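The chain below stands alone and is given in structure tokens; this is the form predicted on its own.
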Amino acid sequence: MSEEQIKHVIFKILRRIAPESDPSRLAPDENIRRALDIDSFDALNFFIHLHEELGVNIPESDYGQLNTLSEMLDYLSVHIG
């Protein structure tokens, strides 16, 4: 899966999540939680939902790993498949 792929589907997955928002106006380093007022609740949802859509299993000792999109893409990029 190309990098755009899973970039198409973390933002398919935050629009969800936070449905007022324009993930695709995210800066590459911005903090996507603090950028998007995303809480605790639906980070969680957010990792849940990555699951299911990639297949993806992410350790929650891994989620402060995943704050901004660049860090979402390497680590999915590694992960997938």
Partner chain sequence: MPGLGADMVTGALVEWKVKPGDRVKRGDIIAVVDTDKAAIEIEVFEDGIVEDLRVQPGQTVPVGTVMAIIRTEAVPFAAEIAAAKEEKVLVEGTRKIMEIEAPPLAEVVIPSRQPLAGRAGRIKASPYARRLAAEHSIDLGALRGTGPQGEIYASDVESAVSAAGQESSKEAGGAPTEEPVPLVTKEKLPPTSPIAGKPAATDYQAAIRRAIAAAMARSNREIPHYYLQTRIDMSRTLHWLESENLKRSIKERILLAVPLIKAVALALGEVPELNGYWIDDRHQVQESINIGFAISLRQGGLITPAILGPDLMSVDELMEALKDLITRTRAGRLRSSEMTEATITVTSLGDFGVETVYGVIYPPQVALVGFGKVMEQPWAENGLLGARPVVTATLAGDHRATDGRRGAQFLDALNRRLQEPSKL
The other form holds:
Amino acid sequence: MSEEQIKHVIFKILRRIAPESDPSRLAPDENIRRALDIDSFDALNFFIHLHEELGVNIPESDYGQLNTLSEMLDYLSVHIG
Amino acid sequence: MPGLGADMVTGALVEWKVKPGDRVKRGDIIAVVDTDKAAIEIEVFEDGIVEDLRVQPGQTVPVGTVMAIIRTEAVPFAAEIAAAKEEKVLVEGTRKIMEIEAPPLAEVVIPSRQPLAGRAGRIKASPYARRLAAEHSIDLGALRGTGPQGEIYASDVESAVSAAGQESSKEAGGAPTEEPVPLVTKEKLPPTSPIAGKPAATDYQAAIRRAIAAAMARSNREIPHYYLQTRIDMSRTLHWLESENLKRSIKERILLAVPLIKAVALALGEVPELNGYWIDDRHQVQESINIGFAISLRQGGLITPAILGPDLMSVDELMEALKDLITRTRAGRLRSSEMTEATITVTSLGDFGVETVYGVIYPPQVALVGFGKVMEQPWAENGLLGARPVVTATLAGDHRATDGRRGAQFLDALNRRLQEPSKL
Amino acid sequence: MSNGMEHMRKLTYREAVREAMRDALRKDERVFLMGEDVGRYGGCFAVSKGLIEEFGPERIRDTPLCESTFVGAGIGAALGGMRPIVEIMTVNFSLLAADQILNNTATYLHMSGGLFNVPLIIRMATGGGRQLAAQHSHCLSGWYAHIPGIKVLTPATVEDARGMLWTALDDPDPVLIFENSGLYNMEGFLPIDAGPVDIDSARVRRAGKDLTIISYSASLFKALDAAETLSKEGIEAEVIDLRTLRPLDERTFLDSAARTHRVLIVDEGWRSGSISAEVSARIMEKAFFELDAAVERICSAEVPMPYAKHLEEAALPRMEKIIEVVRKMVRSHG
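Please give the corresponding structure for the form predicted together with the partner chain, as opposed to the form predicted on its own shown earlier.
Now the full complex is given, and it begins with the chain already shown.
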């Protein structure tokens, strides 16, 4: 799966969680939770959707490595089977 | 039209979920009503058969208006007794949603010379009208004054109070005379049925702010708050949560809010004085624990619907309930009981990096529990200094109902519960 | 069958004041009356008629036309242990004795460090309505109520005209009694054994629930008449007689305001800086959250009292005006 495709999926999920936002405007190093006002319930939903879409099972202990778009892309490109 | 908030004066019917002839049982959702603040699902209080729907979708009626007639089992259909001489039989045997019919809005309100929209800015109300409104938690902004310039007089507030009074008098015996109402401060969702015109977002925002203003101003005016706070070592709870979540699929993972809510509920079991209301100069401790949980909304504002009986749920059940509640809150689909039955409020602002929460109690409740962010902090224990994840828990208590000692016992109980997460 | 009236007798306000003085003169030999024409002429308003025959010129003393002198003499007599009743013909003339009243009578207790009380009574006629024009018709009782150190009584009823004097004489400090000249001919019923009444409380003269009318002296009866008319329209006005303007019994009118939530003050004085302004301010200060409407006032027009009858009537508070304002206050918002 290409980085573009992964990004597309991430944006789709973020738009579902934060409908009023435009994730494509996120800078690669911007803290997503802060930028889109994501709380812990939103975050849980994000990881549920990510699991549904991409099949990745991200353990809670890894949440800290997924703060920005570029971190997510790095993490996911490694973990998608 | 039930009163879904002390500040609610009118409500608009969005849709009926039942039709005449339908059989309903207690707890069924029979209608969706749009208040100033949110679309609310209305539950029915009786088993019976829907006989007549008296309000049409899109219609706005004052609180207290009869919306439907529900026939209880013992009573024959209206058609069957049409021949019967006395209409009284119907009235007496039929459970009305409201006991007293309020006159239509148009009869209550004498149109003011000045259109409502032109009354921008300050609300002109007499001091006595203001006092009455404060005593009865009536939102002056929602009233239309009958004075020559649209001024609000005591009589205008009294009309609104009597309409609301008709509502509260119908509540089952033993229930508090003043309904506890969760803090409803979210942006109102646009009506889903063809209610004429779509009010501008600013109208919703103004209504929300007025709702917050009425409830919070009343709280700070009437409730002598005391505040206690304690730092709680969260290492055991977090460790337990982590290991529990490792056992679960992503979908079943538990949020930290769950052990926090559960611990509050169990601590309330030990210190029940904080679970209840202050009404009519009397402390009214409630037996069932219903925790109003502050849920923030993306559009701005927050809402505190009740989780009913979390003390009796397992953590998984509680997570399910919380997920369901948050989802429905954000979709604007709450049930009337969730809007009115909270006995205490819990607010967690940890997601936003806040360390300590000093809450404003939601009247007539007598306590609010606040949680901040879990932060790694230096922690001395048994003469050794280490780093622990620590949360600051605060209690805002109504000093009329309880004293600091009771509050301290509660925070102590809360701490103990969070040190034994496996028993949650 | 008894209707209670066999114990009552009818008398005028003038007779009630005279009887009060006669009673005091009989009971206490320290009491004496002095003023312009109070003796042989029987008083400008005939209030003291017959007293000189009964008590002699030592105790019913005619004075020169010099208010500052005889009020000053009254102060001296009071300081010397007497109980003088000084009559000033009208309130307008009392201004000639303003220095004695304000600078001396009202301050001696204070200036003497609490050693010298001045148990002086000053009675004076006040009020308009008798075509006596701008120098004899003003209502300055509220103006005197501004001054600490004196008490200001405004008896409106025959009962108060009869009963306030003795209580005032019992008071160790100076008391001013304002008798509205328009009331002297008013008749009223009094118990045969009527005696002293208190001088420190207001009275609810008529109970009502829709609005409170606060008044005193002659205006009280305009308020009561207006209340009767309004009652036929279904508006029940409560009418309060202040009776004493200093010290003000604010509890009575604040309680009433808390019952009715609307207050109209009818005051024969001029509006600016009047006792009605004081009453209104106290209601605002102490019963703000009881008010459902702004406190309204009906006062005399702020002009020197006209001589012409129709103009004088127009300048004074009128019953019709009271009715009109009450209707507006009660009904303005349906």
